[in-house]
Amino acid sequence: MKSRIDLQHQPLTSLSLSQASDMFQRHGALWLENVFSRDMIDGLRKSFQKRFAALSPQELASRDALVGDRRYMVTLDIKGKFNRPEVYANDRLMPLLAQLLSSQLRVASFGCVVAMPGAEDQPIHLDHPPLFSGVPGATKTLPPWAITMVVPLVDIEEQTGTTAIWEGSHQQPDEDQEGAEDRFEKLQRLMQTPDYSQAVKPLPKRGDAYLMDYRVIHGGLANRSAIDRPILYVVYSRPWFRDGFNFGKQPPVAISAKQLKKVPKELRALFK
């Protein structure tokens, strides 16, 4: 992956913050190593498995949770081990997210996607239809309006599968770039005839995270292992954005008034 930084469990310095911001804006994705402690990630996995195992197929269907072959997206209640600032407002990442989005950013959605053993490749896609598609040059010039933080709850290997990401696909090519393919033409071609030769396939370990611009082309790969592959996702956005595309029956964020009181006062605006 072209954009990759090892945080070594330390906050970004002013220099590395600038480098990380530049990398993300150029590639539309950024792999950050050693963001979280592995003990914390293992605790999140146990908590998720306990909750996910309790959901029946009927309940999953009622949530409209199926997002591919043997692949489920579940909005998580922000409580217990998930209601911790280290999870939703990690101090190693918030300065970067604020610089890329806004100091008034919000948590637009919070949940987990799990690919069960034997799950096939997910259709290649965008997470949201393009905004401002009628504005000439908007796709190339506008900064990100939403960013997904992906936190694997298991070590990602070739057998478990990962997320294939087409770096740079969040922007249109220069108009004078000869032979350049329109990003939506590229997406249509990849959807019809998947070709992963130009995609990056990060293999993060527990404690790592990667960020994806909401406009980048990507798709989850098949799970050929004997274990499930759960990934926590937190989507951060500018304060005006609401995702009505991915959330019909289940809410994008689930936090009760009781749990919101447990959030530090200075962070409660994240869940407005």
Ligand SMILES: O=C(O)CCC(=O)C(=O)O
Given for the second form:
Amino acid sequence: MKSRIDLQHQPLTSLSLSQASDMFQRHGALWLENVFSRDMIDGLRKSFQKRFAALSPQELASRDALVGDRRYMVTLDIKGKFNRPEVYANDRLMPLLAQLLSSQLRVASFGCVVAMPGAEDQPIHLDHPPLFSGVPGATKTLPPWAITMVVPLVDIEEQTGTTAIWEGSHQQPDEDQEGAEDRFEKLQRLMQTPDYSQAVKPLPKRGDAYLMDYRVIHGGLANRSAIDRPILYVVYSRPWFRDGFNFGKQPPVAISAKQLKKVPKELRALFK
Ligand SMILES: O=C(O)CCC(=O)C(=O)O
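With the form predicted alone in hand, show me what the form predicted in complex with the named molecule looks like.
Full complex below, order starting with the chain above.
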């Protein structure tokens, strides 16, 4: 992956913050190593597995949770181990997210995607249709308006499958750029005939995260391992954005009034 930063020995200072922000804006994705403690990730995984096991097939169907072969997206109640600032407002990431989405950013959705053993490649897709479809130049000039933070709850290996990402596909290429192809034509081509030769396939470990611009072309890869492969996602957005596209049957964010009181006052605006 062209855009990758290890945060273990290098917290984002103002210089590296602007480098990280430039990198993300150029490639539409960024792999950040060593953001979270592994113990915390292991705790989240246990808690997720318990909650997921309690969901019946009928409940999953009523949530319209299937997002691919043996792959489910479930909104998670923000409570227990998930109701911690380290999870939803991590100190190492918030300065970068605020730089990219403004200090008014909010959590647009919060949950997990789990690929079960044997899950096939997910259809290659965009998470949201373009905001200004048909407006010339909009996909070239608009800054990011929503960003998915993906936090794998297991070590990602080739066997478990990762998310294939087409770096740079969040923006329309300049016409004179080598190999320039309209991004929607590219998406259609990839949807019809999946070809991963131009995709990057990060292999993050527990504690890492990767960010994806909401406009970037991507798709989850097959899980050829014997274990579930859950990834936590938190989508951060500019304050005006509401995701009506992905959440017809389950809420994008689930946090009760009681749980919201446990969120430090200065962070509550994230859940407005
Ligand atoms: O499973 C993955 O790696 C990605 C899932 C995804 O992109 C989605 O459900 O929109």
